[in-house]
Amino acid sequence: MGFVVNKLSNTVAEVVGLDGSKPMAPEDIARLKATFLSHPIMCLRDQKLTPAQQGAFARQWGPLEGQDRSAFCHPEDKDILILSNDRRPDGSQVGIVDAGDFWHSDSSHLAEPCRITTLHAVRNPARGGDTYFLDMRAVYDALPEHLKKRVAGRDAIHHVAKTLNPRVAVSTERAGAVEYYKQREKETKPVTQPIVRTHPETGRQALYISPRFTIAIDGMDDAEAQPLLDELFRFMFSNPAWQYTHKWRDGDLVMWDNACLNHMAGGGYEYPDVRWMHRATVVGDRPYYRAA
């Protein structure tokens, strides 16, 4: 096996010397999957991938999630989503400019959220563009017992429409964003997810809520639910040791496990300083809670 795995923390691993443009041998896949279970953020350095090659790499981990924003899918592979602030000569946007602008776990507003996200740095801005991660396993482990008891076995309500969530705002940089989310209000049903999620492979518990998608608690009046969510969100960000900031290098391919993390795009750059990323997401399954 011609690549090196450097375990940078309890959450993050760096992979050096792997060529993701080529199919992996079964023993290499097994090694990476074992690492990924213990280190749910993996950064593969120096990847020179076309969109089709990134899609092929991601499919070695499972089927890819379809994208509902077809205008921003890459023509080489419809399952690759372009995240970028770049513009065409006519001023139109080539990618999703506000992707990941609040803390979240990808696709938690779907009944079966994606399990793995892969994000390839095609072009990084001269400044800014970091991605922040939060280990929700560590958050749950440190959660006071009285809060663990209040949320055990309960479900939260998730929705994609920012216009339904007073904790977030609609970006003014994205053309037609308000209209898009108003349409999603009408067409998308809310989804319930366990507040505490049991990892389907390790069995480890993680808090499974986010400021971006979690808007209420199922079966609990808002007068009680909203203060509880506020308390949980404050606790999530109370310890910097639970967080990791990824400072991108050109060619980084970062993959993470949405079953046990929150993440957020850091921003800090402005056009014509361009950030351009390609994203592919691997299908997951229905989240569940199993008492320890």
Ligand code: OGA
Second form
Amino acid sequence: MGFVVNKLSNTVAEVVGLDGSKPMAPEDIARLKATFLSHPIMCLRDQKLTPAQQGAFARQWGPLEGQDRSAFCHPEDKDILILSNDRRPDGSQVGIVDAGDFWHSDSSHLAEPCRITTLHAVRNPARGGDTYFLDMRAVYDALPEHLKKRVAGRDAIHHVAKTLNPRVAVSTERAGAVEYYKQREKETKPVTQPIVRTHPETGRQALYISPRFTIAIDGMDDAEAQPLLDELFRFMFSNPAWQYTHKWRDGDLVMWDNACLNHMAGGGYEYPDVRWMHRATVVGDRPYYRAA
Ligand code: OGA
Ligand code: MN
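For comparison with the form predicted on its own, provide the form predicted in complex with the named molecule.
Next comes the full complex, and the chain you just saw is listed first.
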């Protein structure tokens, strides 16, 4: 298929002229996969995919992650999750309203986090609704040597419960959210993840922590660990050149590699200004660290 790949920066590639609703030829998949290894944020323009078509597109990259928030799965394809602030006539939410509202890498609170997220803009709000990305390879590369030494080979503790994490707040937009996270505190075991994650395909190192999910460091007292995490988080956000803001166009399908990025929903829109996204995530392996 005659599509064009425009490399917009060191992290972002734009794909124009590809119809994601059709199965891709092996050579086209190979071309996109090669691009994705160097450019972990890839935006396919001008897509108009039904949930079933987005699911089929995403499955060309691997099996999809099951979703536990079944109330917000799309009836047409249960692996598609609806993110939206839209409401039904009875006032109930049609999708997740507070998805991604703090910096994170998707499902790092699971032992085997998803590798790829695909997000499709079904409806963009009149204002706001941007998605921010942070290149954690660049962050790692620039990390001062003494910090690299302190974190290499160490594990951090990740947890899904916002109520265990003083660095984040529970959204007031979402009914029952505090009770939901209190329940998750009781039912969900924390997982450990390497603070430096080695990319399973390129071998490149990236910092693999986030304000949203990382709450402690394994085997280190909080008196030492919390200031270290604060220092790492401060460093992550110290250079705007490591960040990219995606301003959604109608029909964008953005896919990103969670092994080497943080991202966050920018918000800034208010009902009845509606944002509606469809999301599917491709499974991944257990993250690991290998010394370079
Ligand atoms: C996600 C996410 C951000 C956004 O889908 O994982 O964080 O802008 N989304 O919707
Ligand atoms: Mn996310």
